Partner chain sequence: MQIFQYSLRRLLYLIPVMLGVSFLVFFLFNVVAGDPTPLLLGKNASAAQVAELREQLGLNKSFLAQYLDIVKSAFTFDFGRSWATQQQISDIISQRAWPSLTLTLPAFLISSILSILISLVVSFYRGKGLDISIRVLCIALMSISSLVYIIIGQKFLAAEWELFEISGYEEGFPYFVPYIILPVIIWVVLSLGPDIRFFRTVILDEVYQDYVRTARAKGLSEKVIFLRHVLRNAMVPMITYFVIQLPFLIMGSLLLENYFDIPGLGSEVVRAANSNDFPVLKAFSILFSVAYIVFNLITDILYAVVDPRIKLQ
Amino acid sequence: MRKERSLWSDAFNRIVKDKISLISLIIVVIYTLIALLVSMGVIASDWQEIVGPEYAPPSAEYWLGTDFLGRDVLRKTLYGTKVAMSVGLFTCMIAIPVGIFLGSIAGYFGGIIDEIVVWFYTTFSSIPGIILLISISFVLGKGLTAVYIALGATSWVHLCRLVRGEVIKHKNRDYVQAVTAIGGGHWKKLFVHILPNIFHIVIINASLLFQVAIKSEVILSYLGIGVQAVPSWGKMIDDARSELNNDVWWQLFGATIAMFFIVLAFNILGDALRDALDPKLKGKES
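Would you share the structure of the sequence above as one chain, the form predicted alone?
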């Protein structure tokens, strides 16, 4: 247990010491706080309120201007933060347990179970991701819940592959054989001993999956099959298509700049976590 704690504390210290990684972590925390405050109704709950004339440009009164109905674009952008962060969270909550379970049983038990799982994720990965995502969204219908399920159902393959490969490497190691010698069962060896030793892969994958889910939601909403009744960055970008002809750029700017910072932050943070937690990379540095 001491070694496990030192691994995570070392990773945290490395991120804190690196200015870019630390700034990325702070950005993620800020976006998370915004999403929580919106969920609790503290901010942006009145995004539907008409606050001024239509298409008012950015000013001291309207920081990001107003839309075609006179609604505050800043409030819509903040509400879109809640949508984006919730999509990333629920996608991870669906995809990560599926990827861990299928990958771990395939790698540990092998044989027919491994063949079925490999066939399953190979079939999934052979279909272009965006086409599969759009197809599932059409079947489930429009709305935020459909986006959660569609993204979660299509985002587990990469993690499944990684977990399977790591479990295959770990299952014959000395510490697992020692558990076998004292009478430990398969599930104890797998979930109590092997998975904690490869959990850093799950954390790294989750940070990358989060930002992929955010971008995918924006694409779905932009295409008109994602979020419908509430503001999202994808819907704001879709609305901005016709506005640009009239030199109304601020709704596009608000959505894209909000998405840019969180996607970039998760990318940098994912790389930092990989460098800090991956034993192979740590070994190269030393």
The other form holds:
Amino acid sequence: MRKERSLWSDAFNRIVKDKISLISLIIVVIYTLIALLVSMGVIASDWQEIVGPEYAPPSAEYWLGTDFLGRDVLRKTLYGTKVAMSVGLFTCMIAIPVGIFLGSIAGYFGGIIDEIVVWFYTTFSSIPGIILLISISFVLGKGLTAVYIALGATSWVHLCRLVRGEVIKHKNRDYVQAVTAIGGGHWKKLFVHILPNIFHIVIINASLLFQVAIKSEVILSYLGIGVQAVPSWGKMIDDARSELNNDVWWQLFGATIAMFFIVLAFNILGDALRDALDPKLKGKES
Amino acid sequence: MQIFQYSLRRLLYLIPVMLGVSFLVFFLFNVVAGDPTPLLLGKNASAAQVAELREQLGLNKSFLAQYLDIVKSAFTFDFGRSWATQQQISDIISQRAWPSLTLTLPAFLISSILSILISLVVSFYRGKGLDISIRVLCIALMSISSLVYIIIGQKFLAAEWELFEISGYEEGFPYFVPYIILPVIIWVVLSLGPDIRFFRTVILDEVYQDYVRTARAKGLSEKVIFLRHVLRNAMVPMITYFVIQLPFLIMGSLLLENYFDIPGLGSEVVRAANSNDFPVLKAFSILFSVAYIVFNLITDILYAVVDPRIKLQ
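Return one more block: the form predicted in complex with its partner chain, after the form predicted alone shown previously.
Full complex below, order starting with the chain above.
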């Protein structure tokens, strides 16, 4: 019997076979594990503890040195991993369902629903994202929840456009008409049959959305509307503005390196997923 | 004729979108953002002071009247005065647009030209060592926070090695030039990664088309195919990409302007956000939306003009 090869298992095999994509996948898994361990309180829950003198440079004792209160920068970086991963995750969890839902009903039903959704996202994308972020933080106050909602609310438009376009392409294809013929309703056609066929777009988009959200957290921290009570990479980088004048470089270093690898990994994975999942590109040499 | 009709219909579409934008702005700043008077007067203001200020700011009007005021401002560009400085907002904007443009325009031109040249070279040598190393470099550049470039650039290039001004701005050419060099360099470094990646994809999309195979079969040299056929077709998405960025140029750069003390529109947004200057934020949202929609319209029309395959509907 021939072994079944689905698009997904095929894509997974392609990614695992390529060394760089495999390493990126491993990096994402490691960061996720760190984030989980931090949220369960296993590591870095004692980031507030004052472990040594203020601004101690990196040494065998404090691998990444200490900050202005004598707290361990390595612990803060690890805690920041949890914050960054949760910002990425919650942004995706808000933006992706909204994008899929609005995009697919607009594409599938067309007509007035399409008009309304297109009007809605045109309106939404016309207002500069940064002003939306600022005003949402006025409303919700400062803090992590505001960051999730603000980033989620500003990043669904792109996915919504893509999904709408794909659903329009798919809705008149033979396999959808076959479902109509055997009596499948609209929702069954849309969510059971069409969506799985365009889901690769969602996955590719999610990997990009995730890293954009992590990068946006830094900007929000700089503007003073980011995470407040707990350490985050954004706050560490922002602190470094004044610290660098006293040659304290380790907070900047810790946060930048930590961010570098996860954003790099998601970027490479995004490319690898596109190559593996986008049928248009199959068989091309690059 | 068709283009004229199409443009007119798209122009009319501006109206519902501006109504929507006005509503969103109204909803965010007039309804959910809450009462601004404690932010402006402090906690110890008397009831009479609060009442007077509310009257002055027009907060006692009905929601409908407040919404209509915003709609009106979207079409007349009369945004009233700033809460913080009492200046006319239209004056603030015309004063601050120039410093923004002196930064963003050269930065945009340099980064566009550089990234087109580099992407042409890498896609010509696709799959080879040069291509791979530049792709890796692009992703690596994109994986560092923009704030890190600014902090490091200002600390080392400006403060330590004294190659550029640390921050500040002077009006008029050529006085502003020394102040914008470092921000421009940082802008270029920040945009090279995404730009090169985008252009490379666009060019490679064309490289595998049938017409390229035909050209090759005719015996044309790779260089001729590349410059005469591939590049011309790739121009369409490239032009779109450029035009769509223009409204962002007018808005300036929030981070760079704020960091380098350039008195442009980007730093004004940060100031307004920090001092709860709602009218300024509202005015920016509306002005940017108008610019964004208009430039979107221009792109769509350009698209149709440049590429006869695209049918207007």
